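Take a look at this one chain, the form predicted alone, written out in structure tokens.
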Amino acid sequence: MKVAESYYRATAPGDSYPALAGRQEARVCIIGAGFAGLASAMSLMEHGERDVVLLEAECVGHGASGRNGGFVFGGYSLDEQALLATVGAEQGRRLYQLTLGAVKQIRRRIVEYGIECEATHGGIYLANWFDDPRVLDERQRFMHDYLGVEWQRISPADFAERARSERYFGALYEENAFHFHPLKYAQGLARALGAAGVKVHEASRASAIEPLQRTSSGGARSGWRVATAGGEVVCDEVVVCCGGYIDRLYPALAGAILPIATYVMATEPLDERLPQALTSQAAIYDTRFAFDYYRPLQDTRLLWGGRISIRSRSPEDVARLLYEDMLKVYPQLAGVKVDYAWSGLMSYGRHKMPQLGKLPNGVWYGMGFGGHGVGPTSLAGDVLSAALMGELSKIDQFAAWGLPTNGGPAGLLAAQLTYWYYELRDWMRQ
């Protein structure tokens, strides 16, 4: 098994960019390469705005968004329905459907900007884990009924043709969903925005974000100081979307959000052996709360992810973890070799739905985005640039959501606790 890096980073080397090095002014500093960091810039850039400088501590996509499971499909972490019970129906739809427009979004990015990221369209199944067809009636009636969804019905015998495991008892498909490349699909962004004279600076951790007064021709303006360890950026406008790697850098940010590590594997090229397990191309999850997740690469291989922890794993602690898994839904492919194995910190509010808004002070934040972030990443890019362009409306449909505090170590591990609890459920259930 190969443990220095994950499989995007091994297959993906991408371009590097350069230190911030002394001074720069800029009307926009995002602090943060990944997608949330990234698609503000994009949107940014594509409204006209290329005054922006892009700082990032490690290299583009190192977090969660280079490290995830490649999914791109609506929804947000929060489930539809708990959407819809805390801003009515009205309202819980529009919210969903924005998430559809990000989808397309990043299609369109993906040809545009000629981004070769893998993308697979496939579609994406809800496989279900438990032996009652009613969990897939409700949740097909729902998604038609309240969010004009139309979900594909797959019978337990035609899905059993596509994913040859026991384990399941029929799908849903979402034909419009479609799984990709993430760290390939970041950093197609990244120089996507550098040829657009957006400027991008890795190695560039920012250890300051100070208030400052700015003059200039029009007279004295306010403005923020942002400052690494090789110079600084002078901007009028600030935007953090730093997610599960916030650390230290901004308390009131990073005491909202739960830094939450989650496990990932690929196997060997499977050749031959992937058609005894799976015949399409789709990517599929399942119906528990605690559900594998997992998809076909190109080069054969399988990628495969699941769990979620308080705490990183050593990568073959994840590789025994995710293999055990992948054996229960397809003990056919036992003796099959892990190459890869590697865990990474999403970020979740207590809430479950991203992070975007502005501190009193006049601070921009985006993020909270784990366990369902490829999306909506996308649009917070939009709803932050329109922000940043005095157009308000788009982030106040997300209000409701704050920055509850993520209550410390006790909250740390009352999301562990609660996993538990839902993992045992699913035992229970099944």
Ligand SMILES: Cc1cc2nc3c(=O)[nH]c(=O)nc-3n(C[C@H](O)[C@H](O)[C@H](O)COP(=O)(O)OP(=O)(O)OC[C@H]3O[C@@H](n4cnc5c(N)ncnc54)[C@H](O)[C@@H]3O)c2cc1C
Given for the second form:
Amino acid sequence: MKVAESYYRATAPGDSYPALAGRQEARVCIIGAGFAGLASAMSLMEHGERDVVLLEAECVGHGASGRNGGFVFGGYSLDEQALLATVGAEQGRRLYQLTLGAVKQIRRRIVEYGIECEATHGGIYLANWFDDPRVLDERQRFMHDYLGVEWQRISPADFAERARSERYFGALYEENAFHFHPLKYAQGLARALGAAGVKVHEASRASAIEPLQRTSSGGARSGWRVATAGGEVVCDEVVVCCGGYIDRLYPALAGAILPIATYVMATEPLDERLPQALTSQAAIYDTRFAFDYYRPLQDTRLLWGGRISIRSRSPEDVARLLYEDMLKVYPQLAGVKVDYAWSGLMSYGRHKMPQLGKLPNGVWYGMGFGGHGVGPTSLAGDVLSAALMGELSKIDQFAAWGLPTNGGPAGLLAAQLTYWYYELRDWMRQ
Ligand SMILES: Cc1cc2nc3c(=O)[nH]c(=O)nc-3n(C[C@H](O)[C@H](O)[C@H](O)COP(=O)(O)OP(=O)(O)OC[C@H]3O[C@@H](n4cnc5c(N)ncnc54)[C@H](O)[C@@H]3O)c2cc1C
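Same protein, different state: after the form predicted alone, show the form predicted together with this ligand.
Next comes the full complex, this chain leading.
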């Protein structure tokens, strides 16, 4: 099977931005043009701060933000029960509500900046993989009682009709959620930033972040020098938003996240075969730890994602694995061609919550959004921009989750073993 890489990249070539050349001065330098970096720049810009340089090693949306499933919904990678267990019911509810605000904010930005990103406002189903109605009962009750959120119950018969699959045992429907072409959204944000005067530089990998003493008319003041191969940015504040692609940029940060891969594929256009699999425009994921996530695309392809691994795989291997997963749910799609398959790296802190804060030496960071980061990165933009403007109450809400070490290669192996353990548990339960 011969497949191409990213459907998103193939359908959204995007604008191009010049590499950083020579020296630039700015109040803020943000490193990484994924959703976290873009959202931080957007929030600064919307609050009147345009003296910002955004450096991207490759191109806008190169990382997880331009490769993901496109699900836009509330919540964090840390599930809601665990969130409330960690910080208590009141604070947990407040933090969850912030992610619903982020979903609203993404909708607003799509409209306000005219971003054409195939936003499909058809909601999202959480489908029950297990023949056990308590899974949905408990989740629905928890969402309602503790978070004030109404997820509609869909009976097994009704859901079998909507999803055209006998595999599930009913679902919960999150009406407020939607899905979109994430790379087009990232490119739309970059365009809005560029139009407002924020400087975006692609092919500009930050290679060093160094403290420096600057002199201004008021005397010496502290700041930073961010170096790239072709130039440098001298700035008052620096924000690192490099997600799972941070590599060795800043050990104090890189050592606190695990880069974990997950996979996505897109079928050929299915035309009249699509309604054989889905009668709704909603996106679907399921109740397993190792869940599938999929959605119809506007050109009648089915985009299918799943699996978590520390291994990178070829597009052909990804396509083979996900195709088998798809047939477990939709045997009627046997024989359809897979046109695209790719993988992306998520960044996980050990606690699975976003890591938003400032190192003791003054470097700001926003990372650790895991596999549930579209909403939380938008929220992170608000939190970080407020902090950069001196308002710390928002960022303090995330102080409970610091930068515990990722444990190096042993940490990665432990993550893979944990995933296999949960996969096995899912399998035994079904
Ligand atoms: C396949 C996949 C599917 C997913 N599906 C969903 C989903 O459906 N819904 C959801 O909510 N979440 C999903 N997620 C998670 C979500 O995409 C991420 O949490 C989120 O996009 C993280 O954004 P980020 O800005 O932190 O990181 P990224 O998007 O990875 O951005 C980091 C950027 O930093 C750049 N960079 C790295 N080092 C440097 C350097 N030295 N100098 C300059 N730039 C640098 C990288 O090139 C990259 O562009 C998925 C993730 C993956 C991988």
